[in-house]
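This document opens with one chain alone, in structure tokens, the form predicted on its own.
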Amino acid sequence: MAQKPMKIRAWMDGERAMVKAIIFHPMETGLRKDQKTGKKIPEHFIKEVICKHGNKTVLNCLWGTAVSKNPFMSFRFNGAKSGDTVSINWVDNQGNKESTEAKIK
């Protein structure tokens, strides 16, 4: 079986929503090369992170090539209840796009 392209918890803090999430991406910078052939590795990064809290922005993050592989973000919201939908929509420099979604627990 495939691994899934994203991973993402969320749970009430207090008062405040709590979301951890890790996106499998290779994140590649265009600089490292192939050691078998020599010739660069193409530029695969993602540019964009939407999180959504519903319809609200709760976070958009513009990302780049100094983000490693895989990465995993971490943060917080006020406004959020158990029960709740928190989304995160990602895409890259290719083209590609891929969104998951948890409740709040």
Given for the second form:
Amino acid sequence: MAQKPMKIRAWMDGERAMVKAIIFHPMETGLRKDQKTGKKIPEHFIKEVICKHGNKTVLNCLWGTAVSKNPFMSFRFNGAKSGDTVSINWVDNQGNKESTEAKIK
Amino acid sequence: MNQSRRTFLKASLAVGTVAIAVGGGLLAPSRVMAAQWSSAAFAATSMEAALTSLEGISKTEASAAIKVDAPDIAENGAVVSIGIETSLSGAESISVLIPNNASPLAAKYVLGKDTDGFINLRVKMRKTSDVVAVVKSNGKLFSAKKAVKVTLGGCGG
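Could you present the same protein in the form predicted together with its partner chain, rather than the form predicted on its own shown above?
Following is the full complex, with the preceding chain placed first.
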């Protein structure tokens, strides 16, 4: 399945770095039914998202199916400067992975 | 109700409660992949059970140092924006629970040392419910909540 890339925006908000990201993912709960076939759509959701500043993990997200489709997230952390790299890695329950980087503005 | 579903439900009952069997059974193959991701916590049907399997304790203390920002009325339960901010020192993690969802635990965020106690996310809500933020700090759990009225549920089914 062709995945659209995720979008990351990172910038300095005073002393702190602010990160906002959207990951394009269906986040199926496993409860919905296909309207045409009546069969249940299998669960397909992101389980873990690891956000790094350089090599240091700043945020580790564990998600369940209650997180919305095309998940949005934002967070803040200290100790960064303009030009540093922020990366976001995710893995879903079907083993798909994606990793994207952004520079802090 | 089709036949295969009936059979499946019967089989599930033999194992344990329906909810745990459905959650645990479907999630089991991928459990090995992410060590920290707890299928028991995410499949739990009560807040207490979810917290117990997530943190080892279920006792939370209401705290004014946690702010839950969510709409009073959510027209679409599939996308409810939630912001959580805490000024508690030494906050290790922020968990988001929705007691009236089939599985209350929506997400857990493990904070790095330099990360602020500040998280935004969007969640699905089956029906009107509180949104509970649980912050772990110095081995204790602190919580705050906000009631959100949902006019259209967002968990399908």
